[in-house]
Structures are given as C-alpha cells and as structure tokens.
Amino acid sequence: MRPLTEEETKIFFEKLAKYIGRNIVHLIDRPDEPYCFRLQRDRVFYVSEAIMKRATSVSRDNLLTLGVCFGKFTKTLKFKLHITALEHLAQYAKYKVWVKPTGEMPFLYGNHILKAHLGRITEDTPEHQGVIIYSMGDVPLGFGVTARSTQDCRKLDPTTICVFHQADVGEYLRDEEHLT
C-alpha cells in the first residue's frame, strides 16, 4: 500500500470533482479523525490514518483490502469509480437527480434514466455533469452523468435519455466477483 503519485492524485481528484466539486476537502479534513487515500493493487482506498498505520505491519501480498474502495485505475491510467464510494459521494454531492418509483428498477438493472423516470433534478445542472441518483425517498441508488442540462430536460420527449448510467447498487449482485 502506498500514497498516490502526483499524476494519480490529479486524475483521481478530477474524477471526484465531477461529482462532489470542492467538497473533496471534507473527505480528507474530517473533524473526527484524519483520513487519506492509498493505492493497493491499482485500487484507491479511503482509510483513516490510524488504521493505515496499523496495516503497515501486514505484507502487501497478504493485504487484500483496507477501508472503503473508491475505485480503480485502468492500465491506461484512467480512473473508474466503484459503487462502494456511493455513501461518501452522496454526503457531499453537488448535483442530484431523483428517480420516480417506476424508474428505480430499470436504473438498478443498469439502464439509463429516461425523461419519463425523472422525478426531480438539481437546478442549474450542466450537461455532462456527474450526479448522484436518489429514489424519491432520498435513498442513494447510484451515480451517473447528465446527458442534458436541467433546462433542456424540461423540453424533452419522455423516451429521451436524461442521465447516463455509471454505477448503481444493483452492481453488488451483478458484479459481485469483481468488486473485491
């Protein structure tokens, strides 16, 4: 386990900024105890510094996971967020989308969100912006990227895609073997 390099940190924070903006500061400078991001086998983990210091006594080969996995780097150094980061992203989300009950199941099966399934959307959400998807009961379901801005979504046909699917809580069941 090692700290992220400058290039990895830049790529990782750019991806996080798409979803939570400047609230990245709240992830690291927490009032309860300091947290940090560490890299282990191309995966980025969010872990408290106290646990990280204790984990240094475990060899790299024996250490499988530590803290919360935020995602992984591909071989071409692109970062892919995992659904395991949803809890932390939802706390500090800048832009949100609420899905009607009829649209929850299609989204949880990996489909994009259509205009007909859109319950609410944060005002002034730009096009191609990272958003957190909630049920109408404010339960975080996943995250995605807007296909259109808030103003454009109002004028769309009900069968038009408003939010592109990125990840959802249904992945825990569909991709169980890949999340570890």
Second form
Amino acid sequence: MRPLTEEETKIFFEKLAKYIGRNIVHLIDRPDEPYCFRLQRDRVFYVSEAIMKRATSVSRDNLLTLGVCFGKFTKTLKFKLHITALEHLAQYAKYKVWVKPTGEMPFLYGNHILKAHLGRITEDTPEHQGVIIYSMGDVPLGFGVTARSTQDCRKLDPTTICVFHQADVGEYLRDEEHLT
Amino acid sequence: MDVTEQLQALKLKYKSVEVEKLIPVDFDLGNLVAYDTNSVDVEELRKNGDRYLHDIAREGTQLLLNQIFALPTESSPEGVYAKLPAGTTVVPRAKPIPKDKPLTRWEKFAKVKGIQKKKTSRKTYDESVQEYKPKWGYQGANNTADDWIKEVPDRADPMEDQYEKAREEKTARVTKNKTQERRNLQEAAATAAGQNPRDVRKAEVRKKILESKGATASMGRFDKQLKNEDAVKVKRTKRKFESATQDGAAEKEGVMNVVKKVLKGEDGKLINMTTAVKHVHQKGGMKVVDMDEGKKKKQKGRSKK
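I've shown you the form predicted alone. Could you give me the structure of the form predicted together with the partner chain?
After this comes the whole thing, all chains and molecules, with the earlier chain placed first.
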C-alpha cells in the first residue's frame, strides 16, 4: 500500500473529472474525517486515514482490500473505473441520465442504452461526456459515456445507442472475481 | 557588261573567311567550343564596346567553322555531316563521385580467390510446362512448393512430409541470408567508424551477456558464477515512493496541486456557451430534459383528431 505518485494522481483525477468535474475537491476536502487515496495491487482505494493507518500492519501480500476501490491502473498506466466507485460518483455527478423501467434490465446486463430506454437526461450534455445512469426512482445503476449530445438525442431512432455502457451494478454478480 | 565591279562590291559586303590571331585559338570540336586566349584591347572596348565584342565573337565562330569544314564528312540522303571528334573539355560534376560500397564477406572472399561473376541468362527452359521461366523468385523454376507430387528420397522416413521439409529448408535459407546481410551491415558500420568489426561484436556480446545475467530476480547477485567470469554490477535507481503514513496535511496539499492542474485543463475545454448563457438567465441549477414530453403531446394531438 502506498500513496499515488504525482503522475498516477494526475491520470486518476483526469478520469474522475470526466464524471464529477470540479467536485473532485469534495472527495479530498471532507468536513467529517480526513480521507486519502492509496494504491495497493494496482488498485486505487479511497479510505479514511484512520483505517489506512491500521491497515499498515497488514503485509502487502495479505492486504486484499480497504476502504472503497475506485478502480485500477492497467499495465500501460491507464485508469479504469470500477463500479464500486459509483456511490461517490453518483453523489457528485455533473451530468445524469435516467433510464426507463423497461431499460433497466438491459443496462444491468451490460448493454448500451438505446434511445427508446432513455427517460431523462441533463440539459446540454455534450457528446462523449461521462454520465451517471439512474433509474427513474433516482437509484444509481452505473455509468457510461454519451454517444450523442442532448440536442442530437431528441431526433434519434428508438434503436440507436445514446449512452455507451461502461459499468453497471450488475457487475457485482457477473464480475465478482474481478472486483475484489 | 563588267562583272568585276559587282564582285568587288560583294566581297566588301562580306568579311573575309580567313582570320588572323596573335595567339592561335584552342578548339574543342567535340563540344563545338573555341577558346580565344588573346588579350582584350581595353581602349577599343571602351570606345565601342558592343561592336568590338561582336567582332571577336564573329572571328572565333569563323575559326571554329573553318575547323569543322576541315573535318572528314559523311554524306547521307538528308545532307552532309561532319564527324566530330570526342570532346576534350573536362566539365565539373554537380555532385561528388559516389563512394564505393563496402565489400560484403563474400565479395572480399571472391576477390582474394579471384572468383569473378559470370553472366548467365536469368531464364531457364522449364520442360514440364514447355516455357521459359526465371531461375528464381516470383514464379521461378526453383519454386517446388506448387509441385503436385514429391518424391520421397531413398532411406528417408516415409512418414515425413516432404512439403513441410521443403518449406522449412526455405525458411532456414531465408533467415540465414538475412543474418548474413545484417552482419555485413554491422561490419561495414564498424569499419566506417574505424574500428575492428570483431572487437565491436565481442564487446556487444559481452554487454548482452551481462545484461541477461542481471535479469534474474536477484539481479544476478545469487546466481552461480563461473571461474574468471565478470561479476554483474548492475546499478539501477530504485523507485521511490512516499511513505503510506506520511503527514496527512502535506499529502493533501500535494494532491490539491495536482487537482488544480487537472481542473485547469477541464475548464479550458469545457466552457459550453449555451449552458453558460442559460445558467445566467435561469439563475443556476442544471435543467433536465424529459425525453417523452414532446411525444405525449403529439399523441394527444393525434387522438383528438
């Protein structure tokens, strides 16, 4: 377990900024308790400093997880967000997309969101913008990247893809072994 | 009628064919050039410049033509031609003379042994298809891969695939040729740099051995060492990370600096003018677009009709 290097921090925050923009600051500057980001087995964990200090007594090989896993660095030093980060992303989401009840299951099985399943969308969402996906009852389901801007979405066919799937809560069941 | 007067007038009209020069003029008849090395009369040149130069040029040309008319001739239906000798003037090259290519190993060997290239025809007659084919290369006569049948040689394993064998042999030949080509280039480069190619190769191999020895988990420290073998001394800078339990405030400051940099880039590319204007007019808050709103209205409209 170690803090991220400056380069890693930059790559990680650039990815986060695509979803929550300026709100990254709120993750670091918390009023309740000091939190920090730690790297362990190429994974980035968001953890309170008190727990992190206790975790230092566990050896590197034995430490499986601590706090919340935000995602992992690939071998080529790109950052991949995991679904476990959803809780924090949803809290500070800049652009949101709501799917209709009919579109919930297809999305939770790992499919892209079609125009027919698109319930609501934040106004003026640009193209290729990181968005958080919610059900109509405001339950966060996952996140993705918009295929079209809000204006373009209005004129689309019901079967065209509006939002590209990146992660969904269905992964807790489907990809359990990869999330730990 | 007296013609002498008219002849006299004609003679005066044209200048004489014979020209006299203090120093005889040099000729390069092959290139149709005459070199006049006589000194220039400066006073005359200043007095009537163009006229003077014109005269000199005429005289030179006249002398050159005299020489050409003295050359052996050849007559043909189109007319009479003079046979020009080869040119003698040396014209400077625009580009430097190309350097000799460094000799390959084979060329060196052939030179020592006195082996010379023999010119042979590129094509051979192929009996089976009754036509000429190139000896090698594309659709070459030596291309046996397309043979529909292959003989199993005497005492060869009958289960062996002769096609596979031929293919393997060909790949081996190609690889060998490539290695030799590369070796020739390396040797030529070493020679050009004024080094002995053998020494260069030796140093390179030694370096590679050392590198591979240092590529174990212990960087060669706990590997068996042969007698008189060079010890591995690989020193690489170790990666250094901050301590996991460092001062929280200092870490936060470092992270915030990175955040500032990242957000600067984000702000730069993400100023959406329409959003900004609406933000001001509607007094804050992101608005949400309901995708079904328009449709429901339309459907209602239709049902009324």
